[in-house]
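Form predicted on its own, single chain, as structure tokens, below.
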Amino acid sequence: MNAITQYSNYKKVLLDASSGDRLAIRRGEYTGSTSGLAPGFVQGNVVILPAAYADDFFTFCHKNPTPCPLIAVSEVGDPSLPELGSSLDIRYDIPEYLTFRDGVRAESLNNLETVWRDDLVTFVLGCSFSFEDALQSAGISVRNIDSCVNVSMFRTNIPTTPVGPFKGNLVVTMRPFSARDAIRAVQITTRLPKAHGAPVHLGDPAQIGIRDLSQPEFGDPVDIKPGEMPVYWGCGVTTQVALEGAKLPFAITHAPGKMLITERLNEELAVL
């Protein structure tokens, strides 16, 4: 067997071991976080928007790319990606959506067939619920995931580069890790750039603008163990915060925490 047959047969076995997840989503059979489901397959942050605010919504990606790796576009008005997996479809296979009217939050979904139009374009950022899996791989334990519990994300006063209407401060995720860990863990993620790549930071939240840990504007706290260090990644999130500010009259994003989980393997977006 050579190396290509190899491939083809382990990214076949993974693929189907995650289908249950896939299914159970599109179903509406399950509603809850995606860390640590499907493991070893790229997740993605989602933004859905007009196509009259795409050109400066890519451009936005394209200056922030440590909160925003993008990873694909969808064509106006299809819900396919056909790059991300060839059964994907945009309306039904995130567990729970949120709308956005004017800047404000509107409705939490499950699908979105009430709501889809021919206008609309998908745009797909990586996520670090990927690069927790290349974290576990190497033997490092994730506490959230240990936990049972949503990622913890806060607001930062770090401010993001604006593009047209889109604007706000980065949003991060943070883990909790031994100093041996956390190192272990900057040179894992430091190959993963599409999955928001290297911390931003490391120790006193105080200098980012984050007042309690215990207290995560998105997301699940989780416990920091003595000896431990807060390490904080650039988040998907941001792109809420920007839509926020940017003040849309529609827009669609995933909740945070409930990813779309593609047909990509978290090794094809790596950096050797």
Given for the second form:
Protein chains: 2
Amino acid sequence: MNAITQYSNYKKVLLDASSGDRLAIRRGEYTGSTSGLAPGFVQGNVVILPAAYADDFFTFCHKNPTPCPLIAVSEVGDPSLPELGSSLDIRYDIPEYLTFRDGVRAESLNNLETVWRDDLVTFVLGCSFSFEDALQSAGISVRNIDSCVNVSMFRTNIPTTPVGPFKGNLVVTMRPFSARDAIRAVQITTRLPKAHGAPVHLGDPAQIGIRDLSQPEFGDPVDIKPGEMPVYWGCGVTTQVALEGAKLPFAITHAPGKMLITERLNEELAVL
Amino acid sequence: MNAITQYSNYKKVLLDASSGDRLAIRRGEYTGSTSGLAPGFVQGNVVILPAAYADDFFTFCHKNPTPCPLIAVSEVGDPSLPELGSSLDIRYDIPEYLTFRDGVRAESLNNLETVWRDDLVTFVLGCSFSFEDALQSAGISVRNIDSCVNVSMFRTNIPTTPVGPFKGNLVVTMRPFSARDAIRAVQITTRLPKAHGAPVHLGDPAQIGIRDLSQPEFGDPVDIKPGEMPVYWGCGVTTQVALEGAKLPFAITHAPGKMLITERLNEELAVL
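Now show the form predicted in complex with a further copy of the same chain, given that the preceding structure was the form predicted on its own.
So here's everything in the complex, that chain up top.
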């Protein structure tokens, strides 16, 4: 058996192992969080917009790659995402969708049958599940996972590069580590630019405009133990904030924590 | 012109540019610091020992690769170092040597003609000049260089792995950086495991047994500006301390700051 066949088999085993969960999502039978589902596979933040706004959003992601690491963009009106998997259909493959009308949250849906339009463009952005997986594989504990809570997220004073209606400050996730693990975390996440890449900051929260680490603006607080330092990464919620601020007539996103499970392995997106 | 020829020419230009300095050292005409000489080339810490102690020292370096990144070991009694350059002769190619007899510093010499022996083994270890060069090439300021002083060095409470007579705690260098530059510095120095590699610690000095950053035990103090964090790397002085503690009947080292200039480019020792 040659190396390519072995690799294909490795991926096939993982795909087979996750096929039940994928099917349950597609059929609308599973509508919960995707955290921990389909181990090894990239999960994505999803933003779906009318084509009229797609160019500006595409450029916004391009100019702000740390919070908005684009891993796929669909053709206009096409619900498939061949870059991320041969059989994906964005209308069915997310457990829960949110729609926004004139910037205001409207429906919660389990598929997009009733709202799909021929002018919609799908953007998929990498998410921190990939690098949390890589950190744990390297033997580094991730506090929010160990504590079974959502990661802490904070608005910063770091502006994004605005494009058209899309603007706002960077949102970051924070995870506490010992100095030794923080150094390892820089090394490990540097390999994953499509999952937010290296940290944007470490140490003093005030330097990036965070007042109180015990009061995250999104997600849950986590303990910071003596001797640990907070480490901050760009966060996909930056996109959500920019999107809500843009007050588009219509937009769709995944519901928080309920991501698109792709057919690409985390390691397929790694560099180095 | 193909790529290999172009690369050979690039290295030849750099070799030619440094040939005057190399010759002046070999002839004993230049006896100063090698800092800033032969830009682009690896400089090395040098330890020369009787063969009777070479196995233990070799193993000590192997077990403590962060402070002691071995880049070459000579044959017994052979003053050449073909791994590091076709024409190097360790008896002449260092501006100033120190000898130690029974662990006590003895002579300062500009060549080893009078003390060379057929049982001597030369060890060359990478040094932080290589990564300081890489940091500066990436646009990151290095405080000790900008301030024209020696880097700050501190004894830590981190033990090395002892081997035979060689033991002692890790000595580190400290350089202050903004958080952003500290993250970049982790990335850049990770590429250079043969020049001490990634930092061993960052932030709180007390965690590694350093009491006062303004009072380094070797080298000079440097300013730490508001908002900066200290970043610590393994240091070749760890070897000197282990060597002096071992109280060997005879040993030779380079004088501080007066290194062996090799014919290997820093980039030749980089990984990734």
